[in-house]
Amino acid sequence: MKEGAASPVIHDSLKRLEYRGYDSVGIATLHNGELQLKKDQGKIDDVHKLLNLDDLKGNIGIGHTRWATHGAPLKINAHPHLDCTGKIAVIHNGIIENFSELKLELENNGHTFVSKTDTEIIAHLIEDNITKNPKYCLADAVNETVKRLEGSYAIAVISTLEPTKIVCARNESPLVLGVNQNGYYLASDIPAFLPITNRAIIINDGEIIIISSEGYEIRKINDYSIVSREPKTIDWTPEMAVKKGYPHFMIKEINEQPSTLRNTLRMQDHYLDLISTFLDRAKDVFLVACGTSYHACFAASYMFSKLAFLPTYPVYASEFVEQHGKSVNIDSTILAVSQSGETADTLSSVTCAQQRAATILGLTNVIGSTLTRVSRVYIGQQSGPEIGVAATKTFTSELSVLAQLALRLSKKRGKVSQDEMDFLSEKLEKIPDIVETIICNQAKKVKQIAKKYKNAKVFFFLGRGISAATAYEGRLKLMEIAYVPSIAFPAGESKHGPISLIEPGFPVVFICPKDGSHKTLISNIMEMKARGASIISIIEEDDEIIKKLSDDFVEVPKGIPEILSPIPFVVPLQLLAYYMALEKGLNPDTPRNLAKCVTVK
């Protein structure tokens, strides 16, 4: 800023990002060549009441609210992070895949770390580059540092070495620059500075930006060449801005799935190995969850069985104590799955199992939640805060992590050939791009289907094998968001009662990957079609047989392995629920009688 203190502006900007969720907050500024820093865990208002975030001096600063992916939500892990000298401060959004290797290298070079975060290595790498290359300016050191980072990042760096500059860089994490006559404002989201200026420049992947009171300079990281880009006027309202221009959080989060799936592929090998080791040792494995997370567990039971030859038992958490409470013991392992890590029924199941000496493992999206504290080992699924009540990106992220666990366990147990392991791993890496293709190419068609069937009184969702889990999740989304009564079954069970409901025009959604159940599923489709059902099929491209049997169809790219199919095949069903809600004039972000985290039993 050219005039005024930076810290009150940063404080207000962070408040405007509260909707995203966070566990800690911190601000650092530069004044008279000195670095000033305040940070702590907790809500912004609570930390401000304790520390007074507004009285940091200086017209240059950086601030951050953290959603933990590495390290518990503690003051020591809050951003900004410093180097050994205390002269360099860094904030960071994203996940650094190779931080363990870089941290070990830096420790061997004499660096001392104080946090458990991946972010802190960035400050030390910058310090290391400056120490080894005295001619480097801050931008040079940052540029060389980010070349060594693998993963996603949007970083902002200040230093007493050049107290008039902020250096930022981006790869796969959002970064935007706001411009007005009084200064420059870098943020991860436009709402942070929208009341200050509506003139903005989107920073692209692979770019570094250097700003000072004199101006800004954008360069490419790989060759340091100059990039010319002028600000554009953002005509969003504040409400539109928090949703990145989308009308609702649900569709925003559906569109975020390619990015969140890429983040789940950056799991730390150490924790995947630990959890797969515990699963391998267990005599009985129970996958315990509620709602959408239960459907992920249901799909995972097929993954573990088919890949690792490990029988697992998916159980509704609300039923676990009654169904298995007396039978779990020291040889049992519970893998509890909860987006929030605070779901009451799931935690009750965990408490029951703990009392009987069972091993507790956790998969959650919230580091520091109760589930992470009671688990022997846990994994954070790294999908970021989800605002919409309907689980979308967190569901596909859970599936991705569970698939990685199944693959890791299969390798440990030697049940699948290395060629098949390599094939599945390669396909898993491509899933984010496949999901992106589906969203881009099929949303319009799904919207048309929603319009066509908006007055339907009830829906069927049917799938065979692992696709039964996809059917259950599609059913749940349509019920909770569009309030359409829906029924889901494994397709083979449809003739044992449910088929009696079929009459002309009755919409039946079939999930139809080209797997071992494909031929049998065709028979199920013909049974429904013969009784007048309207067939809506989610098919692979070029599946001409089912396409001809269908009244409507949505295509996904072909060649997806069976055990990974729920991830892409659920996306059209998420879109169907969303557009059906819109057709009915409903707000998909706030379905009646539902809450994001169910903390009552």
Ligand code: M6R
Given for the second form:
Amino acid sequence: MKEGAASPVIHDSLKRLEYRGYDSVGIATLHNGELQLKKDQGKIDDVHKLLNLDDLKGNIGIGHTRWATHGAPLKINAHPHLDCTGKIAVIHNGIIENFSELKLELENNGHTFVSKTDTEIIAHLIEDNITKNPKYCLADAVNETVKRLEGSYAIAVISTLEPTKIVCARNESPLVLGVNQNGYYLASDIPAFLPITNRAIIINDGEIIIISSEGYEIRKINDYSIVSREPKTIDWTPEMAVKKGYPHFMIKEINEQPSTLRNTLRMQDHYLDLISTFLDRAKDVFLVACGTSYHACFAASYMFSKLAFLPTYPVYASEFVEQHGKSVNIDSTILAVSQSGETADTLSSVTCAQQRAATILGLTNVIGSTLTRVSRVYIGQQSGPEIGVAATKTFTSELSVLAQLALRLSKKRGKVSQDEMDFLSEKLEKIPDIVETIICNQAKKVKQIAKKYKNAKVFFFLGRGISAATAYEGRLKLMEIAYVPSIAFPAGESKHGPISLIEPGFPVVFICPKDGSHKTLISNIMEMKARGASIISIIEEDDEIIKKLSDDFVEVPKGIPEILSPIPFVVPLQLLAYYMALEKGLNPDTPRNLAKCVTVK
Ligand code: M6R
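Show the same protein again, this time as the form predicted in complex with this ligand rather than the form predicted on its own.
After this comes the whole thing, all chains and molecules, with the earlier chain placed first.
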């Protein structure tokens, strides 16, 4: 900033980003060539009450509010992180995949680490680059450092070595620059600076930006060539900006899935290995969860069985104690899945199992949640905060992590050939792009389907095999968001009772991947069609047979392996629920009677 202290401006901006995560906060500034730093765990207001974040001196600084990915939400893990000399301060969003290797290398070179984060290695790598190359300026050192990082990052660096500069770089994590006559404001999201300026430049992947009182300079990381880009005017209201221009969080989060799914492919091998080792040794494996997370567990029971030949019991957490409380024992393993990590039913199942000496494993989106504290080993699914009450991006991320676990276990048990493993791993890598294609190409069509069926009194969702889980999830989304009574069954069960409801025009959604049950599913479609049902099918794009049988269809790219199919096939169903809610004039983000996190039993 040209005038005034930076820390109150950074503090206000962090408050505007607090909806993205808030387990700790920190600010560092430069004043008279010295680094000033305050940070602690807790929400911004609580930390401010304790430390007064506004009285750091200096007109240049960086600040961060954290959503834990590596390391618990503790003060030592709060950003900014420093190098060994305390001269370089770094904040970071994203996940550094190769951080364990880099940390080991740096430790062997004499660096000492104080946190459990991946971020801290960045500060030490910059220090290392400067020590080894005395001619390097700060920007050179940052540029060389980011070339060694694998994964996603948006970083901001300040240093007493060049106390008038901030250097930032980006790969796959958002970074935007706000500009006005009084200064430059780099942030991960536009709402951070929108009340100060609506002139902004988006920094692209593979770019580094250097800011000083003289101006800003954007360069390409790979060849250091200059990029010229002028600021654009942002005409969003602050409310629109928080939702990135989308009208609701739910649709924003549906659209985030390609990127959240990419994040799930950056899991640390170590944790996947540990969890699959526990699963391998267990006598009984219970997959315990509620709501959408239960549907992920239900799908996972097919994955574990088909890939690793491991039978598992998916159990509603609210029923676990009654159903299995007496039989669970020291040989049992509980894999508890919970986006929030705080769902009361899930936690009480865990307590019951723990009291009976079972092993507790966790999969959650919230590092530092109770589930992470009570689990022997846990995996953070890295979806980022989910604000919409309906779970969308966290469901597909849970599925992706569970599929990876099933693949690990399969490898451990030698159950699937190397060729098949390679094929499935390649397909898993492509899932984010496939989901992107579905959202781009099919959203309009789903919107029309919602319009057509907006007055339907009830919906059926049917699928066979693993697609039964997709059907259950489609039903839950439509019920909770659009208040449309819905019924879901494995398609084969429909003729054992539910079919009596069918009368002309009754909408039945079929989930139709081209898997082993495709032929039988066609018979189930015929049964419904013969009774006058309106068939809405989610099909692979070359599925001409089902296309002909359907009144309406939504297409997903072809060639998706059965065990991965719930990830892309659920996306049109999320969109259907969303557009149905809009057709009915409902706010999909805040459905009645529901809470994002259910902390009562
Ligand atoms: O945080 P959790 O994954 O434990 O939450 C479980 C359910 O409460 C949750 O999935 C709920 O069913 C959502 N409203 C579904 O959209």
